[in-house]
Amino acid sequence: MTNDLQERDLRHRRVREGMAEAGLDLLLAFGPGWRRENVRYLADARVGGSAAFVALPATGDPVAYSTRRQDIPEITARGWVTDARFLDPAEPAGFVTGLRDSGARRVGIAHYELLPSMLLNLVREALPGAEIVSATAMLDNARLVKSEWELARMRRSAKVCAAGWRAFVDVLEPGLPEYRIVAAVEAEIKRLGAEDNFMLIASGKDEVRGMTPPSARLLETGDMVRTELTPQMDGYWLQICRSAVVGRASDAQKRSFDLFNEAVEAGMAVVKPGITAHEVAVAQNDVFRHHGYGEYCTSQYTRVRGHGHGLHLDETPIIEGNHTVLPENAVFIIHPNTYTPIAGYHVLGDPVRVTADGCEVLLETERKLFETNEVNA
């Protein structure tokens, strides 16, 4: 089994594969407060600044830059960058002499695109000579791919994903608030070592149109009640997406069902090395469009066919246009969610990683409609 320095060098080199390719002599890789996937792939490190940076030379070691002081020591304790440095806004002096001792002439930022125009000109103030580039697709491309180490991160993922379902299936019944449902999910999760979590819910029957945060609305026999379900685990984010039924479920719950299904089946079907995320997306859309209901997978009702996990929750997106190449060992939630009038909104689906031949669906949770009186039979 790889240990924590080998994917460390693992991932340098990848990088650095890239920036040769892209002709760069320094990367940034920037994280500000709500998206820090990047600095975390180099540091193997959790931050809580508002802003961040891990400046890796083509050759040569990393500099890790945080402008929360707190930062400095759970980065260095990690040991995948050595040397990190509190970034003061105010007083910008070794940010500024760090990069200009680089003496980089070509800089590709990370998350460029991100990045407030205060410290981009900290950055051209270092390297006035420097040619700055946006490098976000080259470090989206490098985390693609999903060593056995990152994997094993993910499988203990899935296992929390499956908890924190049976929490939520344990207490459905009539008279429930929303957010009492979330609550004994985040409690099971949290007790079994989640950093965070990311929870959509909708609870009703065919009016339901969406998810939204949990709110106080009170449980109804018959009600369809949703969820996307989200834990992160030592970094890495792992989606189940489900439907139960409060009580027993109608004719049209369970033909809802049956469409959702097979369009997550007719997802996986195409799933092998070398598909694009516009294939899997078409894939299932077919599944609607050849039952009459087409129109559902417009942006008018849905955003997504699934979207890439990893140190992100919401990677690259699988929806037709996108013709990202998913190689093997990529991984992604297959989830047709969307509003049809036959059970309103519906939530399903699984991630899976691309396998040699196929794929290998990373939970171990049924796919079906469940229904609380066979839960509580």
Given for the second form:
Amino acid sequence: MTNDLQERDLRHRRVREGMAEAGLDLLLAFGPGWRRENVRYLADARVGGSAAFVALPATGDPVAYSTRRQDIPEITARGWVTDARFLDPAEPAGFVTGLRDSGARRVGIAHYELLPSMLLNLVREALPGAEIVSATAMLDNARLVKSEWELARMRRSAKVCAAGWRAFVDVLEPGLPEYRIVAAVEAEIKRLGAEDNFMLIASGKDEVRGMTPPSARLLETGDMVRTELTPQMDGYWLQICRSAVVGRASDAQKRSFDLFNEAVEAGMAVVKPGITAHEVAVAQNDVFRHHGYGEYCTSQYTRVRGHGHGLHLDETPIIEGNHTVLPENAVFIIHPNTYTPIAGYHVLGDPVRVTADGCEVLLETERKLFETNEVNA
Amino acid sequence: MKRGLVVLDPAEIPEAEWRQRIDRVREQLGAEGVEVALVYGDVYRSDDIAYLSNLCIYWNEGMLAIPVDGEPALLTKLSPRVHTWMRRTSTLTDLRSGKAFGALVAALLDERRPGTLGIVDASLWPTALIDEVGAAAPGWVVRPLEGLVRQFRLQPSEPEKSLLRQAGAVLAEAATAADGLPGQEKISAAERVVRSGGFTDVLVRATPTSVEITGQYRNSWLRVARDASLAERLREAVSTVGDGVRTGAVRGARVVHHADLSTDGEYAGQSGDRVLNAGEVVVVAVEDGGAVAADTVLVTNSGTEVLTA
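Having seen the form predicted on its own, please provide the structure of the form predicted in complex with the partner chain.
First the chain shown before, then all remaining chains and molecules of the complex.
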């Protein structure tokens, strides 16, 4: 059996264990256009439709459905789900019959909370009397620990993160509009095979309070240009957070970097199996509190101190109050990104894997305040 | 995922037109006896909200509340930290953040006497959210308003047509830049041209012989696809499109309205007897196996104007 199919069997077994615990005889992994991670988890296929499902019964073979015809060969080509069918919301008889044939009595829907009423009505029509419950948490939990197969893919994502950041720094110069930076980064990471990307940006000096989509603002000498750059490779998202200065960094910008780097390292220092997201956040925030910048760790200025990674880019939040336990081989980014009056909003962080005795930093990109004078020298 | 330029420029869409769009919705609400309408969107399907406010749902979900007699309000689970950017890039002044849509809706309705609450395109709303909103509106009648905003988006205004022409030229240039390159290089070249042209979102599909580029420019979507083997068939299909033509009469082609392009028309159905009217913008596509060719065209009284030529 190939590694791919071993991975498929591992996942199906893991999910079916959860189904047995929850008393489910059918799992419907639902993927709306903006949250397809559970479909990918069970089918390993990149789908593009407005809605897709993988129906995994307690025993027997799974069946996939998509509202986009092009997804059908895409799914079957991967070989994880060999029965894939077109779902036409206007002519849904095939979908209804397929579900009806399962005879399910208790159905768990992952991303039930996002399922459009027209599609839920079809499920109810197919399985009248069946109990329907959310299985979102069950799938989130199944995806938390990454296998070696997954980690190999995430390491490829890390290479693309690094290449994207190089493209980012290489293009910076006074007079360039923000959105042209994105164009340069996109061209490079797509050339390397990225499927998608999530990216925020902010340029300017100490007046910058937060991150945004790109604007038409033109870069100026002395600007700090910040980015959260998150390419997706083979389904897996990974993020790099860095800031670069157009020209030479000021003393304040350097001081800001030192503060944020200390916080990143403090977060990394506490990582080990069994640590909670809360504890990783506290370790970072304590650095800000120690230096008198604790108020900038509150929700008034920032949201999280990082977040989980995988088939979704923003999994469990690293934030005080979230007591989710992070086991070995969980992957998340540590980024204490926030505003301070030192040099404005600062962005710095690396994704890490929880190891048996600490953490592995997945990125090779140096953690420093980049300066274009240095890069272009 | 959206990551390109987001901008609000009064030179592109005049302030009066933004006002007019809201007024048309409110007139419809008045005619239907609805006190407040809610428009829901997520990062994948949010064009109605963008059409009414220029707000880009660049991440997560959002809800636009439109009272029949007041200013629209955005309800969002994002924190107030993003309000500055949202105000800068939208026509909205009333932005409300909270941890749950239910609580936000309850607070909004608490300012009014109970009446009828309209759910725009309820069939596409998550059932769980409809339930949450219904629970937050005791005493209110909740009813669906299918297609209420989409109907106004079918025929772009003159300023929108101008933007569509600009966008179509960029897509055509991108298709030319990608032509003949190997797979990933094809995608890379298209991305560079389209994003440098100021698009908000871009989706590129490449096969050994074809490239298909779908992009969002401001709040409109367009598509171009090129494959030499299908060029003649595409020309023939486009030539049959026109005012009064039934979509099913465009032989061998798939016709998707630009108002439905973010979901590729999958939720709108592909009825063959939908009649095209002058002023509408549609994508005409022909496919053969993996090959695809497509243009975005404006239906005119005398035929079509190909926007992606």
